[in-house]
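This document starts with one chain, in the form predicted alone, laid out as structure tokens.
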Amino acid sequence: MPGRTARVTAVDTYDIRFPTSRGLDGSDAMNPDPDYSAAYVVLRTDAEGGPEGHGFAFTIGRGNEVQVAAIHALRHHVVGRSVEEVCADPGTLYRDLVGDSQLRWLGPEKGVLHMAIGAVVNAVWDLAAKRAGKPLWRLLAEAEPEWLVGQVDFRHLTDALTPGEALDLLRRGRRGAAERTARLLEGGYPAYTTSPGWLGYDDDKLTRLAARAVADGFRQIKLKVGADLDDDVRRCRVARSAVGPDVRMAVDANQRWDVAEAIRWTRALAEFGPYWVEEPTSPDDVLGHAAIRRAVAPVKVATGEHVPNRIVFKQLLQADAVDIVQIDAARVGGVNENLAVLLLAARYGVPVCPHAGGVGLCELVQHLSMFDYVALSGTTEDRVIEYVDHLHEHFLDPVVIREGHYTAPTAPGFSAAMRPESIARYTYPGGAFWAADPGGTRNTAEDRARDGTRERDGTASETAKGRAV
């Protein structure tokens, strides 16, 4: 009807799981058999012929139903809102979601609820970018600095970054933005790959995939470490031999170590020239990261994929605890909070190298790094986006890698929309794949216990490993 205000009419949720544990894809010292999963959300509207908004939180299997329930708990904040208003100012919805005091009690601003907020907020940004006819990175890069500052929650940040300082950073970042946009569209954004380095891969597979990565143009790879030092020494030797001396090699402990152990282990691997050590200890241990950084230099310290919010990122930067900030598109409260982290990193002059992989994380985070390059930091020096080569085929606008670089997306949106047939096939437990796979649907703790799976000390039994393979 003429003059009718289009509104959000539904927040649909899906529990989508992929059986990645069967090939040990994604395996590391803390997560030996992950099934990469997405708590997926679709914002539907009554705008005739208008787009939907898509977003998700990434998990690794059991527990995805908890994440889906958390997203569902937010729907009353979203349904009924004006589409035009929410897309013109996603920050208002972000603040309303974070400010729900009864739900906030479950965090505050961390964990399952905060990731649910991120999924909903990211879906709004996807909707906004589609309505604007732009990929999200371009929507952000071409936005007025004053508007972007208004999207950021500066509570608990002003001792490190004020709105005025953020505005200055963004105004400076616009200088030369047109030229950088052209370079980005022509050459893309540098990537590194973790695909060779999963802990469950044997030496032959590691060698083959590492050599392929170099041939494909990647100038950095990453290996998972942390389960057994002798094994890590052997695997790093194999990887270094495969890629040669001129390709960077990072290592990732996935929070496995105490501080002293992290220092000892990293020093033992130093002969192989690791560029950074990632998540060497608990993501909440700011002072521990600072101590490790002092002790293992010149090896750099990187963390961020499990850092829960902008405040912990602030403290890591204030304490000189990290050399590399690793944002995650689905861990914190969506685009708005990641804007705060990017501004903090720019304020402290620390490069951002995002965490990706998972389900759709590559698709999302490329937009944030490309915005950072075009309109904030203005550089890709010592900056790379993680790339993992699986599950992209399930997305309507998957990432494209050429010569070790992410190709800049041109389709409107946040690249978050999954293929309807993938949603139908992998929704748990009733999707076509899981319904036809009785072994796979036995995914409760009780079923795993009956199968002889030991989950003590984070280790799976030989029965579970055999089934996963």
Second form
Protein chains: 2
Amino acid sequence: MPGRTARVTAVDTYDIRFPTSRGLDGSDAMNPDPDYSAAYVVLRTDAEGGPEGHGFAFTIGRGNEVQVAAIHALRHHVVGRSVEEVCADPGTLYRDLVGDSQLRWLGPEKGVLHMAIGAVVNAVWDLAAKRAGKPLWRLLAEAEPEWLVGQVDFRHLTDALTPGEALDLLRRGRRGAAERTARLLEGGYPAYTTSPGWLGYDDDKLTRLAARAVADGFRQIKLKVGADLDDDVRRCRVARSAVGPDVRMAVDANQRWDVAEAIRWTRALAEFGPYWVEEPTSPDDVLGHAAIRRAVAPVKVATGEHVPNRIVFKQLLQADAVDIVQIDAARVGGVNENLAVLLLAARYGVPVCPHAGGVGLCELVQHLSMFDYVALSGTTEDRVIEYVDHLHEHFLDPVVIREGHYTAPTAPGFSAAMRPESIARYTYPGGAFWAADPGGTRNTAEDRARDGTRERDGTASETAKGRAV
Amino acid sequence: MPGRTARVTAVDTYDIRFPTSRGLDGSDAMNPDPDYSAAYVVLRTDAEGGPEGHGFAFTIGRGNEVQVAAIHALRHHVVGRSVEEVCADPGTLYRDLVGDSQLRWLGPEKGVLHMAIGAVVNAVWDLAAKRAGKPLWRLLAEAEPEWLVGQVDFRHLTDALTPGEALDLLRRGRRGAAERTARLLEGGYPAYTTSPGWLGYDDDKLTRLAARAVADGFRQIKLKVGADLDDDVRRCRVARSAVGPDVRMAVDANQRWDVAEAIRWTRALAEFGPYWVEEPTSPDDVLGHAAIRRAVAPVKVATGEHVPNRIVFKQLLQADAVDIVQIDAARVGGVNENLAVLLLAARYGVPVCPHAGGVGLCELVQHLSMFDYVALSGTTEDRVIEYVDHLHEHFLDPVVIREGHYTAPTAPGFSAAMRPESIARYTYPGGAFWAADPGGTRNTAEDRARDGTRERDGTASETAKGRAV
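Form predicted alone done; form predicted in complex with another copy of the chain now:
Expanding to the full complex; the earlier chain stays at the top.
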């Protein structure tokens, strides 16, 4: 190490998997049995007593090792960098990662490689926020607009958003930021909950959890739909009657439908007053979403958790294809690309209601919405962050929900760090949980069929109970 | 093994890399120094004396190990399957792979995981064609229309193409197939060549290779553009003067431009009469391509080598965004998804001119165009397959070009199999070539800068000379 410049010394990766499939938490029409997993990354430095940067890509089980391999393939871009320089300008690293001409072929800017870039970039932001002594939302909200514009890659965006327009939006966004910060710290940011609505839950559990959500202060719930129309009609009726007429109820098809089917199905549920229909079709289908939106109004159309990058978000907005933009903290190329998406949404006047849940997605994405409120859109009207009460107990700085609102984090960083004992226990396949698991992971359909009875009966699985804060 | 049912016994993978960056073959505005690579897969069976199935995903160097890991992650879907069943209906395996609910999260249907699916599915088709004793194009062209329709996944397509419409297209396509087969076997399928036009070549080399292309019988060449407008104007002038007014000249920007820039740049090159402009902007930008196409006519717009799946191709056609559909044999989910794209293109009356080059892409994709000619579109008018004279010497059944035409393969299979000695020599990092290479792979920008002089001087690199058939 030349002189006293602190450097990134290692990019350590971990394959962490939670056996969530055993309780049917997280079950939807496209994902019947997810094992929520993280391809987890720690940036280590030689700064004496200095913090580490934590980040992760979220997956749902099988293939998490491929995601880990992709993060590993990026390490040469990171190791040896000056900690000070990379934290002062994460955008340079982000552009270097996206611009690696050989790795780019594996996307470009989509899928496994792009999520790996997001994990590394987010870990840098975690490091930067820790070194700044601020929660990430605050670091972003207090940053100079010019600097924020420099964090965005405008390539393939300028027909919808130029750097000059972005700068205007950010300058306007700062007016009144101090007041909004105070309001945020006091009251938090509105949340909605998906916990009642998993497809694998029976009507009693749905009723109980829906009523509980309202009692807990949530003003919106969400139901998974799309597997069977009769079931969905019944479940929507059950849920509507549990929450009453004034609580918003969204439905989420997780990409199951073709365009005509999405229109037909959504209309069939219209009598229960769904607020939005989420992922009605392929996340790649901009024109399909536009056709659906025209046909199902006043039901709103929402998508984004699987939208691979800013270029597809741009088109969803250009084509008037969505009413709600659902960013995901771990799908695109990290904070930098999500800044681009937040700016695009602001430019088109479309509210951002993040996707969260899984493992750690709530922890991350709250920071982006809070920045958006304080220093960009300036409002929480018609804006909610998804909340799911799973797996928060594994994080050092877990989200805190009060009266249906996310409490603003105050600890420095991006809230990304998992507890060391959770990392050790759920590392796959060598961690204590998996090593002791007689079934191992079920890698084949036959395995799953064989294990089915045991799993479906496992109502009190180790991780099924989220921390209900 | 129960009874005498032959099974798939192994999915073996190989990380194969060729040091093509050393001769600047393959250099373009987005990919200055590719090392053409294959994440290669061999399906082994216990059928006595039976063939293996070969396939691969194409990458350009770094990250090929991630692509290999993704193929490895699919093996449990393949090992143990009945060889006869999987060959009689590759569509079932294809749907199982795409439908793996946990792996799906890593795409969905895009990037590393999807290319891995393509490699495995293509290996199955190679196996099926070998067992049928036919080259793949012929197996497809002689298949029953009903069976072909069953090979296609219509999910997210039916607003543009229904199974019934596909069946009609295939039934109509068969009329006159015998005559076209005879014509194809006699005269081959038209090719165009990109060999003269790499960005790293100087004007003399461009002139020499362009004139040579015409002398060899090609009626179309292609130039890489997009790095510097003045250079491109000069190079287009040089190339046009070398080939004369009657040979078509396409230009390829490899995604470098934003929409306005693409329009401006293409118009600046219009005086040289480019036939098409390829990848003018992000492959994800359907609306951007549509805007560019409206603005640059009569120059045609072509894209597809990085289009991740059939859903984006669908939209390019729905939005009148392209004049030319460029399928790639190894980007989407294999033969099955390319069947969908060929059917979509036929439905919209848009010619398909495949992307090829790299390593082995010519060998694969010729089969798809030949099927399209014999049994679907029924014509080669305004249709050409890209040809690049690199690395064919590594294949057991390499493409044969005569008078600017691809000769129809007659050997059974998908022409995917590499020579065993090439696999051994170029396996990374342990193969004889890489083990002996003092520079290793250059994994960092610093390494590349350090090695730059040596590489740029290496005009007679081991693999720079393609077999000019």
